[in-house]
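Next up: a single chain in structure tokens, the form predicted on its own.
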Amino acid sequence: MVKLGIIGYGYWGPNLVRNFNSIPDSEVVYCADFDEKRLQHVRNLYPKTNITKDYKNILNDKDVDAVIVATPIETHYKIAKDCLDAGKHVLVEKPITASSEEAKSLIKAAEKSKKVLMVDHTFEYSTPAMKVKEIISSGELGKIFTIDMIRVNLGLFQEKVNVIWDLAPHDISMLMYYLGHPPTAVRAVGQSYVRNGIEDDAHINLEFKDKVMANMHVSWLDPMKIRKTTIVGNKKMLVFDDTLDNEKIRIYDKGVTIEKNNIPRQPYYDTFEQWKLTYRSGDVHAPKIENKESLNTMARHFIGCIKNNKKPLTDGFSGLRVVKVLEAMQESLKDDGRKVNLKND
């Protein structure tokens, strides 16, 4: 039995407690939060769970094996570092830290303590995302040209971080999961409409090797909740709409090819008549996807890594790669969309 403490019982906390308590090999024995009402909510649902306003009470309990950090981003590093130094395995909500230097420090602390350090990039554990990855890897879409991602809704507004740091980590982690490598450059533009200095709407362009280009729109200001990814390949195209109950993924046998006509080549240029565009519009296919809660899959993976001493799919280095991209986006955002190149070690 892996005994867990959860630090932070806000928006995401109840989902974490529910899922970890549903796993036969784990039990949430502590919850920490500053808000007395949130702690009483835990006590009403889980009377046997210890509650505290001081997370260090969890660290001082030798029976606690692992800690989940679900607090505001700016507190991730200190709390996670304290947990690792106390000899606890650690799962941190996304993004892992507020800077790449902090992420590197956590990785070193985990290596020193020989404990599991994992970041909750939840969507890498979702069955639809796994299916998208499988389809891309199979070559069914052909060479990938572009990926467009929209993650917008009305709220939840954050007090200390902008919409990029709040929403973009999901899509950054998914892009690198799909393509297998980080971007080479980013550009970001955004605006603060509700509160000065905290951008609530942003458009981001990411360049990957082999001319793959991705675009993101993240916003707290849209009247509708949209979670949509469109992937264009030279053979087929794919649309992943995570808000749908059924047929979340649809594959379109659509595309365009260039055929050269048998017209003698001009000495210095090709005329329009020498080229013919052929458009293809075939069937639409919706692959079958197993219905599993991604958060539960992630939770089981964390427990499995602890029990079997395995490296998590989304380990500290995975978290670091996402934070590096976020930092580049932030740099571009503050410099009117200037292109920022990334150094991928």
Ligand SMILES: NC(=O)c1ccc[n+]([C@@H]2O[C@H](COP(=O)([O-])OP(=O)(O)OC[C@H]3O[C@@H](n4cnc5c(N)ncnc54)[C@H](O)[C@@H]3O)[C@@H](O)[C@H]2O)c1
Second form
Amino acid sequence: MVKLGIIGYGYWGPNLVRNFNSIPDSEVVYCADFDEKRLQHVRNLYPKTNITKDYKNILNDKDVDAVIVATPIETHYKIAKDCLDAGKHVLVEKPITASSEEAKSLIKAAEKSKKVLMVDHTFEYSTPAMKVKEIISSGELGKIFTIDMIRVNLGLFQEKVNVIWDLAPHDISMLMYYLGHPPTAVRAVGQSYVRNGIEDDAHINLEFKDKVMANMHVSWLDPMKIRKTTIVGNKKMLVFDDTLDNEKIRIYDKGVTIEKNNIPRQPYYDTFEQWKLTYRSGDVHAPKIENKESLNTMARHFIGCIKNNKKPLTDGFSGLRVVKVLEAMQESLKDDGRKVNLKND
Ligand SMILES: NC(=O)c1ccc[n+]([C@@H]2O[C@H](COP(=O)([O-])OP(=O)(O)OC[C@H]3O[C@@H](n4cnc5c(N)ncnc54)[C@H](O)[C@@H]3O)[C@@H](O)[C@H]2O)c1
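Output the structure of the form predicted together with this ligand; the preceding block shows the form predicted on its own.
Whole complex next, starting from this chain.
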């Protein structure tokens, strides 16, 4: 049995506790939060859980093997570092830290203490996202042209970080998971409407090698909850709508091919009429997807890595790669959408 402590039982913490308590070989035995009401809430649901306002009490408890950090982003580094230094395995919520320097420092601390460091890039554990990756890798869509991602909602407004740091980690981690490599450049524009200086709506363009282009819209200012990814390949196109209960993924046998018209050969083809565009609109297919809660798969993976001394799929380096992209987006945002190149080692 892996005994866990959780630090931060606000909006997201309860989902983590529920999942870790639902799997056979883990139990959340300690919960820390500043807020007395949140501590009483966890106690009502799980009466055996120890509660504290000071997370150091969790670190001093020898019965606790691992800690989940579900506090606001700007606090992740200090708390996660303290946990690793105290010899605990650590799962940190996304994004792993507020800077790449901090992420590198956590990676070093985990190496030194020989403990598991994992970041909750939830969607890399989601069955539809796994299916999308499988479809792209099989070549069914052909060469990927563009990926368009929309993650908008009304709220939840954050106090200290903008909408990019709050919502884009999900799409950045998914993009890198789908394509297998980080972007080479980003451009971001955004605006703050509700809280001064904290952008609540942003549009981001990402360049990947081989001319793959991705676009993201993240916003806390939309009347609709939209979680949609459209992937256009030269053979087929795919739409992944995560708000649907069924048929979350649809593959469209649609495309366009451009051919030279059957007109007398000329040295140059420089008018539109000399080319023929052929549109193809075939079947739509919705692959079967197993219905599993991503957080549960993520929780099982973390426990499995601890028990079997394995490197997580979403380890510290995976967290660092996402933070580097976030930093580049932030730099571009502050400079009116200037193109920021990413150095990828
Ligand atoms: N994976 C996902 O899909 C997902 C979804 C939502 C949020 N998150 C992440 O989860 C984290 C928490 O987000 P949230 O929306 O739950 O925030 P929140 O503000 O609702 O909750 C954070 C809680 O942490 C507590 N806290 C802060 N500092 C503390 C400290 N030093 N010691 C003890 N308790 C402390 C606060 O009192 C609060 O109750 C963030 O990193 C966020 O990005 C992930």
